[in-house]
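Only one chain is shown below, in structure tokens, and it's the form predicted on its own.
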Amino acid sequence: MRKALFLAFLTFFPRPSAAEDIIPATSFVLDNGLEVIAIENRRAPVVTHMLWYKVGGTDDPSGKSGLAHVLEHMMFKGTKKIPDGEFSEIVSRNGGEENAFTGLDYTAYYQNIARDRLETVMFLEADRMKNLRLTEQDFIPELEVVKEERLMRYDNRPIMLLQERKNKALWGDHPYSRPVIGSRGELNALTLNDVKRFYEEHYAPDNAILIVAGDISAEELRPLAEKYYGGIPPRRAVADKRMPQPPYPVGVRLEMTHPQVKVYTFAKEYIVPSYMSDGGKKAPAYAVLAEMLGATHVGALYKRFVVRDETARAANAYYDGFAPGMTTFVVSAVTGDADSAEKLEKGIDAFLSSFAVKEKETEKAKARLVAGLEYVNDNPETAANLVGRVRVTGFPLERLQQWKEDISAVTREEVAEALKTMLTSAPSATTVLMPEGDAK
């Protein structure tokens, strides 16, 4: 990837209040199959173009990973029209930004512009979806680039490797048990017709979301998308999306060290539904719980950990919600010595094990969620973000109108029980990350 988006936000917004207050989104349907998303925002003359390809990681073919993410890199290459690495410096020329970015589910190319600079573009962008040149030429060293993103993003950062070996062990035979950015030795093996058979296959206005944010409405937007993406032709050859089955239960226990580290990381990740599985009913509920546990300053776990006991200098809980199957809640903290990691992820186990879901805290961190909601809106890129990661992972936008209603109506009983589901049926797995020679 270009660039690693930052999407934590998620996980503290993910259920924003009524779709007309916090997120403005009016969409509407090409005749080709491309779902087009107006987010208004008028406090000032800029919006975020954003086209999202509901294509990731995890629709590499088998023995082929890293696939997408190529493609994502070959797509600055240029086109009849545009040579290559014209694209970005057309999109510098007018005052904007740009980037792109792949993740197990999708691929989004964005550009932050000024509302009068739109429509170029979205002439770029458009023209890239269906005349992408591909050579050689372009392919080969296009290809070391990822492999030197690899090298600095895994190979040279330890708790990269140690997620890596995670996700084999916890996701098995799923899509997700395979690193976007490609292992090495399947890197090697790409070829550019591989990268020309993906492109032809996913990079279709119907298996897209294009999504506009900013100082521009639905209506204005329409005849934009119409002139610039209404001619490209719909998918031509790609088959429906498989939804994978969900790992076998697993609990595992990984450690690694590593002459780099010089901290204790423990982490532990539990395989649970998502707002797309069991019907999303489940979902609310460990949003709220991830809220009471790992809030900043707030959360149950930095309150036990790093303040009283003082055992951690760190301690987090993460969900996200947004996937298009079984997803991930994860515990984490971080140590500074060998006594305090081995207390702390015992602490941690029976902490959890033990944990009283209470009413009082449960309204709090409901309340939490619904007042950091107010923010989404501020800025035309997250609405986008926000927004194209509901959709591209099928979440229906009309149910942005009830996502405060969601967050309300979870109980502490509901909390109680996906906390007690979670830990006594949900496959996991435990990784400890220590300085070299802190193995038991």
Second form
Amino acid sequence: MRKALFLAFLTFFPRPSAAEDIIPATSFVLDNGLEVIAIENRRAPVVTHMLWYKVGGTDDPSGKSGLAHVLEHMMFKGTKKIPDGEFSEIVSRNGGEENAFTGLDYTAYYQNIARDRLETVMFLEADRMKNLRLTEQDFIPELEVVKEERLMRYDNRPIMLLQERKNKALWGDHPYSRPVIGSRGELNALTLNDVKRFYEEHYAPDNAILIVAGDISAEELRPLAEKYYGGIPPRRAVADKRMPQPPYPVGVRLEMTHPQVKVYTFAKEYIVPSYMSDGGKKAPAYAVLAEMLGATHVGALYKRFVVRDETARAANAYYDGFAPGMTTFVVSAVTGDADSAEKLEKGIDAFLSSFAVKEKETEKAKARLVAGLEYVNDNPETAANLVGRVRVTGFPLERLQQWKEDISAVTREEVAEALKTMLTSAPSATTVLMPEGDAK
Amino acid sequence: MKKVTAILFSVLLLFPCRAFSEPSAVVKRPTKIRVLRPAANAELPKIRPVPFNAPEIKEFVTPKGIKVWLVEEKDAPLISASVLFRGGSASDPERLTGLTELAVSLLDEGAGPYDAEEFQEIKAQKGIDISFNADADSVTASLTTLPEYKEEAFDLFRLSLTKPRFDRKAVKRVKEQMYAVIEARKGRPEAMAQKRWNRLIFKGHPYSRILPERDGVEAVGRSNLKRFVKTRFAKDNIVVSVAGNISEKELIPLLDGALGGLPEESAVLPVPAFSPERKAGIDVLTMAIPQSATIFGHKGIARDDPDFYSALVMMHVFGSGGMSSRLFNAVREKKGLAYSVGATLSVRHGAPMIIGAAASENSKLAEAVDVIKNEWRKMAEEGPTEKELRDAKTYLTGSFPLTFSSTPALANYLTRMQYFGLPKDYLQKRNALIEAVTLDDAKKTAKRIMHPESLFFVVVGKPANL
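Form predicted on its own already given; the form predicted in complex with the partner chain follows:
First the chain shown before, then all remaining chains and molecules of the complex.
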């Protein structure tokens, strides 16, 4: 279901009839501060059990980028109760599918499993929140694994190397400037002690959100959550996440040539408000703007540059509103030849600055955004992902439930204003990735 | 292939840490949870197993002659249809490689009264998801919709399968997009390894050229595209499955409306069976990158072979069991030689294979290759252990209910069942087939299908000391 999930995130989420909740989610908080959310979906006797920690690449100490992600890998090693390597074997033997991922602002672990095995994974997940046993013997090869992951995702992929440089330039000394995967030099320098300290500082029930979606109600979940997670003491010292100020507005431009690159990729990225900045007032307008400009086939950029001008092979806009502080709005395009690449960059700049936000297009974009919102309730994993992603950035569940109304309320003027603000005063980065031999 | 634009933008922002990519996912899951033995660790919660009853499949034939498998689910918020046509890119004429991919990418670029933009806008306004995918042996059309828009959705489905317009502008645009994808692939080690693998393993067979080339795409004209639709989509090569919130009564007119007008007979170039016989070896395609990507394997076992289930269980132990497989443990957990490593059964009709993939830093690849070879030999000689076999079986049986938690995935699963000629009570029988595999079976099958002496590697990168 990766595709459906990705789609859900791109278009934000999928839909219901007015006055009804988007997602049948119920939340409560344990005495130790753990937030628990049940999402009921009775179609199959399965659940997605997912634990989100409010910690990610942003929290890597200075000079130690990659630490949050390395800890995620180490979480699959042993505890006092579960010997090395047994965690995944137990999950697998019980028919469970599992994985984990680390983002800038969160780290999440999940298992999809038959309902009658839920307690097994609750036991395991709670156990590794508190009792992880970190040893040199596990750490040394695992750091090599992470370096291989970096090679695969970054060093073998020029576009990711360019992203890494762009984030540095765009975000300055904000922690978003650092790669979640870790910079090469800093990864090499990480120690087992770094991992231990990070684990002790950040992994605690009052810094986490537990989501169980599927064949379960909140009433059924509460005693299980108490039983397995309720006894873990809170950290208390977990500080409220304070997001640093966004960088002073800059406009940077980076060009990169690389022998592996065969087509031209052009992107403009702007730092804009998220659902959590300014009370989230601006975010819905940016969501509508991204849909209006960026939707494949029907977005303004695609219609202009791919269909009409035929200078681009793809053109897109993307806005991820779920961040605890500022976030980014990205416009990008791909083309095959040097001439088009040059035209495209100028063309997109001119197009955006003269873009007239029309009433009819605004309404169409709003309708597209909320159409199919119901898709999120098809598969428990999709719903768990969305709710986790939203809650871990601090966005209230009630606000998510009325997201459709927030989108419907967006006016043409607000979209125009969002665009104008973004183009005139947001920090921005322009990147051009091109084949070797085309450097100017 | 998915819409080309999606490929051009496939940049992942997250880091799913434990996943590994399977070169061709084929492993299917079975039925009915069995009572588990008490867990090795006494502290683990006791499980009170609840029997799982897989849903019944309803089979019927519509008045216009379309055979359908339906799993109706009143609780589901969606309806999904999965329609497969036998015959894919391996049936493209040699001078037109890319025909299938191009045609399939154009099916939602304008059809009937709608141009590309109108067609897409209607879909988007109602949240209807229609997509087309092609592989070497089939074309799959998938539809997912909310129940309230089912009429519109099935009508768009009909238009795209029977009346695609292939407007000149759209053809030109999608061709340009394909050229960009073809170019971009040249810089991607995994894609190049796949291409090289196809070339070498399937030399002289249509499977060797299923990844399109620019020449082949250029040569495709509108008449080829129109002929493609007339000859590839018919009632004699179709497989239809539907899942979700719809009854048989509601579905019949929608399906007959959408598919009833298809021609009775298809005309698809047959693809000959092929048994790749190679000596063990390593082929290196040099690319100046820090990490080498490799694909490895040899011929495999057919889906309808009597030993298939013991092969499935054995392969789970060996390479397709994610984080608990032998390859994962030997290559990654113990030695840190790769992030991604695994192997699986590829049950492509006429050319079943065992295929694995891995990627290691250039100086470590040689060692990873040795470890893989060694594991291959060990499995062939000794087979799995009693414990490994038991754990693989409880995974394969216990994970089966997960198949039923997504409407599109379920429709697709039903279609795969039909494609492989499985009976509709397979959902009820599958777990027993897995359960029936004995240690002796698994060992014999390992010896029969794992051939270290013909294990062949394709490597893309700058590996040292190979």
